[in-house]
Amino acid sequence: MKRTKPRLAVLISGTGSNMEAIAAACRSGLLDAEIAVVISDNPNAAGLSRARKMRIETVACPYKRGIPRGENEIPIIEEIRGRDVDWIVLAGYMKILTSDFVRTFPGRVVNIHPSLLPAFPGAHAIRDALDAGADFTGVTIHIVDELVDHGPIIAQEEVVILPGDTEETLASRIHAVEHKLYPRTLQELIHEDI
């Protein structure tokens, strides 16, 4: 039977709120794609429960200590290859992918980051923006390359930092932007080749 929609593997580490927004966009037709699998390095990630409630297949691939990252990625690569996936979508995936992983899926791994890259790369982008006294930050969606929080930028949207913002209040506004921007950008990327 011929497949009609591009298939996504969504990689998460935590709550899965962006994954849930992507799944909702797939269901509503805003994003003409289907999530083939949600994979997490964290077997206790709340996002896995969210995905199961939405009847999306889930797989936990925890990293084992003392084993090189590349070896820990082998089960993830096998899960993706076994599902005829077109795009790998990082949605709060907190592991740094190896060059071998990126080269396995060249130009097909997409990430979202809570800043206007190249400003504030890394795991604490929201805190870093506040600590720097920035007037604004935002959201970046980019193709993953072999460097961290780097690669061709597909979309960005600014978020103003308000007086008195805390990490939590700013994160809440950033997430609201992410949940709209990520599905819309994926639709354009997959179907219109930005």
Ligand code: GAR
Second form
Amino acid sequence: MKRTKPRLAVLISGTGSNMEAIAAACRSGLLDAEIAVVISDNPNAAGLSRARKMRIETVACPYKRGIPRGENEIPIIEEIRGRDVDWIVLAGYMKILTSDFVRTFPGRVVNIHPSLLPAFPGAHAIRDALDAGADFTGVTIHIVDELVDHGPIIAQEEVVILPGDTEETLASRIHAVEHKLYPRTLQELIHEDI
Ligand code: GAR
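Take the protein just shown as the form predicted alone and give its structure as the form predicted together with the named molecule.
Whole complex next, starting from this chain.
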């Protein structure tokens, strides 16, 4: 069968609001691509139900503690390979990928991170920016390399931290930026405008 659109595998661990924004952009035509599959290391991720409601195929590859990270990635790699995927889009995927995973799909894994990298890497970027007393933080979209929260940056947008901001209020403004920036940046990346 002839395929018409670039195919994405979206990896999530939680809520999946970025996945939903990407799926909506694929449907509206803002993003000329299709989500081939949504994969989660967490079988209870709310994002899996959100994807199913949008009639997107989902796969849970439950993370098993006590075995090497690389072994946990084998089923994920197989799911991706079986679907003729062009780009792997991390959207709140909270497991650190091994070098082997990154080398399996060189230059084809994209991540979104809720800070202006290299500031505030890690799993608690929003809280860390607040704790540091920063005046602003933001959103970064980058190609994933073999280091954590690292690799060529393809888009960044600043978000001002307001007096009295809590983790919740700041996260909600960061998410609003992410939901616009991720689909737009993917469109430019996939169609080689970056
Ligand atoms: C997003 O804010 C994303 O930037 C962040 O997780 C959130 C997922 O939200 N990712 C990281 O912190 C990666 N280090 P979502 O599940 O609602 O899309």
